[in-house]
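Just the one chain here, the form predicted on its own, laid out as structure tokens.
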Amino acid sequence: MNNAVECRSLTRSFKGNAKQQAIIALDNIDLDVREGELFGLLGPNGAGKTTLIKILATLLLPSSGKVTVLGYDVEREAHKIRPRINMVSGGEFSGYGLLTVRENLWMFSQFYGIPTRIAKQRIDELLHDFELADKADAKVRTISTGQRQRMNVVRGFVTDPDLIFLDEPTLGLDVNSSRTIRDYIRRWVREQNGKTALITTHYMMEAEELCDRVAIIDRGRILACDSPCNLKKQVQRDAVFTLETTQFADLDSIGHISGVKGYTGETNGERQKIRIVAEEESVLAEVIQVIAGKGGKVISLTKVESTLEDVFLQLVGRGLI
């Protein structure tokens, strides 16, 4: 199977200022995307993801390293990848909103040379799977935000395109839309021969249904690559908790206990949910006795499954955002 994307010692850095050393983005990455995959890329947000699909679809040079997207080189190859690739950002608002959908989706067909009889099927049978027929006509500036979102997303993939790159492309969408997008990107990876899509996404749920293998990106490193199912058996041999609690003060103290590998917190009114991954359940003692040293009280306490997001804490130490 050939490579839709290789990186080889793929480093970016940008320059500071007199007071500032230079920022390392990337750093000496090594990263294969096979043809025909649905791969996913996981990150807080600082940890080089925009910045390595910038690259990937060149809009941005590497400052040193070798790489090709669909067999060409980033930088001396450009304009054959351009006509291959496609990207859709989550959150972006694209278009004219004086004109309708159907034209908005129109004039970004050509932008590639589409003809405009295939423009137009195309255009028809995306706004059918999307969900947005009814809408076709509709000026984009009367829409709403997760129609205007399925209307980005469907600009992504009305050029056809052998490789898209989709960063974030359910953020803040209802979950009705956000399944529409995710049902017609594994279809469209599934169904048809050699296409490839690379995502990133806040959300480990979706990663982890979506994606065939997944990397895990921090402060410009990989540190894992593989399928969710092998990545999470790294921390089968932890334990895994998660505890509702009263809300209490400095909830980073966890972090610091001996045996910590990772954990999260969630506010919900008056309590607050931590998720924690340690190297034993005997961790836990300490970690109740802190909780409790900073006026907080454990109300219920669950030893659960290891999920990515726990491998994604084991390895980062910290949540997505």
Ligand SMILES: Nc1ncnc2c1ncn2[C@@H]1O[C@H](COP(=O)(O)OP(=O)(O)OP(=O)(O)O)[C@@H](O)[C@H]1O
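The term rigid core refers to the most C-alpha atoms you can superpose between the two forms while keeping them within 1.5 Å. The structure presented is a predicted model; accordingly, all values stated were derived computationally and were not measured. Positions refer to the first chain, counted from 1. Compared with the form predicted together with the named molecule:
Taking 2 Å as the criterion, residue 250 counts as shifted between the two forms: its C-alpha moves by at least this amount when the rigid core is aligned.
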The other form holds:
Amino acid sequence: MNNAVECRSLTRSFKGNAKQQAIIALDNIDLDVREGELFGLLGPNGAGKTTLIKILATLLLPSSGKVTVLGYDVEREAHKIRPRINMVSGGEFSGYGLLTVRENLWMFSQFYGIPTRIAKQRIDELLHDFELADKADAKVRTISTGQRQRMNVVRGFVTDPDLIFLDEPTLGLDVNSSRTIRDYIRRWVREQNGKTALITTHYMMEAEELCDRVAIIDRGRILACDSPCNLKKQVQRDAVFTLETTQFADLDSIGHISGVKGYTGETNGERQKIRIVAEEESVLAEVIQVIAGKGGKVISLTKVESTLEDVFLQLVGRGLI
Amino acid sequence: MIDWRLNLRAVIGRAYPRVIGSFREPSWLFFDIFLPLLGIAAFAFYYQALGAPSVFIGFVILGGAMTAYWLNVLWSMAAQFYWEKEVGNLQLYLMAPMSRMSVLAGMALGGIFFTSVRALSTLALGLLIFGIEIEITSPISLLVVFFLTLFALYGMGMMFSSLYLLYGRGVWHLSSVFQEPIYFVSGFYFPVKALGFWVSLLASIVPITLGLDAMRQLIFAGQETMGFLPVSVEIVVLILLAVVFIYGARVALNFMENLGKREGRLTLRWQ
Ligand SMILES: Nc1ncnc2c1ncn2[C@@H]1O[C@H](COP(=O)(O)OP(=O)(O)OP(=O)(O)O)[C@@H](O)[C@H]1O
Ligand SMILES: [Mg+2]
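Swap state to the form predicted together with the named molecule from the form predicted on its own:
What follows is the entire complex, opening with the chain shown before.
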């Protein structure tokens, strides 16, 4: 099977300003995305996800390394890549507010040379699939943020790309809109041959339920890359707990206990909810001791099934968001 | 190899919002026609008070109408990419398979249409209100000069928009800095010849200077003496300007795009 994307020793840095040193957004990355795959990039803010997508979308050059998209080199053969890709970013405000939803979508399709008749037909179908048909003739500046976001996703699919980049496509959307978008992406990849989607997200659930494979990326490095199921197996050996405690002084101290691989904390009124990935169950004794030492009291303790979030906790050492 | 069909579609696609925009915002239409008329009226009354021949008022009306193109080039061509970058359109344009020149050409064609609605209305209303008689000696030359002027002028706009591609908010100031002096130097409200040979020559870099000068000679018969250069010379210079600017736009756009891809400045917002 062919690879839709291949990165070899890809590094991308940005010049810092006078005081700052250069930022290394991508650090010596090797990555393959197979044709026909729904691939997820999961990582915290600033991890380098958008930078990677921009390079793949021919908008940014690598500082070093070799990158091919659909078999073509991103530096020298961008013109062969462009007709076959598209990209949608969460929260983008593209297009012209004066135009209607349908007109905007038509305009963008023209940049790919799609005959108007075909474009119009696809637009109508997609607007229907994304539950936007009743907004087709509304001016873009009058539609809501979520409707706009769905329109953007439609824009990405109108050109019938072979490879689509979706940079946080469900950013800030309600449950229903997110599901509509996820369902469409899944069907789009599954029901056609050789269509590839690369999606970035902050939402663990999204990556877990949607993607064939996920790469976990942090500080410009890929920490793991496998199917959600295999990734979870990695942590199965570990003990994952959730603790509910009263408020106490210093949550960070948990991270310093040896044997704790990662944790997240969430304050809920008087209560503190903590999720811990530990090497073994015996570490728990010390955890409880440390909490007591800081003036906290453990209210409940549960051992849980590991999720993708725990993989992330273990690898990155801190939670997302 | 250039895919002409794709690029033709792209040009039309990019021109579309501007063409449609000229009808969807009737309130702009009012201001865009009414305000230039006010400016024209001020000069017209001034010339009348001085007892200048009525052809002078005709000059002013033509200049006032052409102002619309100059403003359009400054604000909707030169400064355009900055705005497109802010809303995220620029990266979508650059990611598409079309030629970058198609984006510029679409912007220019749309802008010309959008502005022509205004400029022609201003011209017609102005001539009507002040009862100016025109005598077109050679309609063909007039059309040639008019379109050449627009070609060269929008070519200049295309070049500026490429050069401005990577700038931030500074673009706004640059455009404002250009706006006023050109009004004066290009002779929107008087024959440019009045400024003397060297100033006129310098002003001729802005295509509207020679375009206006030639059009005035062609619309108001018998006024050739007020012209800066013979019309035929002006036509040749306008052709040269158009070629230089459009070629310059291409080179600048290529250069800036590559620089932007290397430095990561094409897609940066809120810089
Ligand atoms: N054009 C640029 N110029 C300078 N630095 C940049 C540029 N683009 C990205 N960076 C830096 O590169 C790093 C990675 O940014 P990137 O946008 O790829 O992160 P991300 O994973 O998409 O984060 P988020 O989840 O917040 O979208 C950050 O430190 C960012 O500041
Ligand atoms: Mg991002």
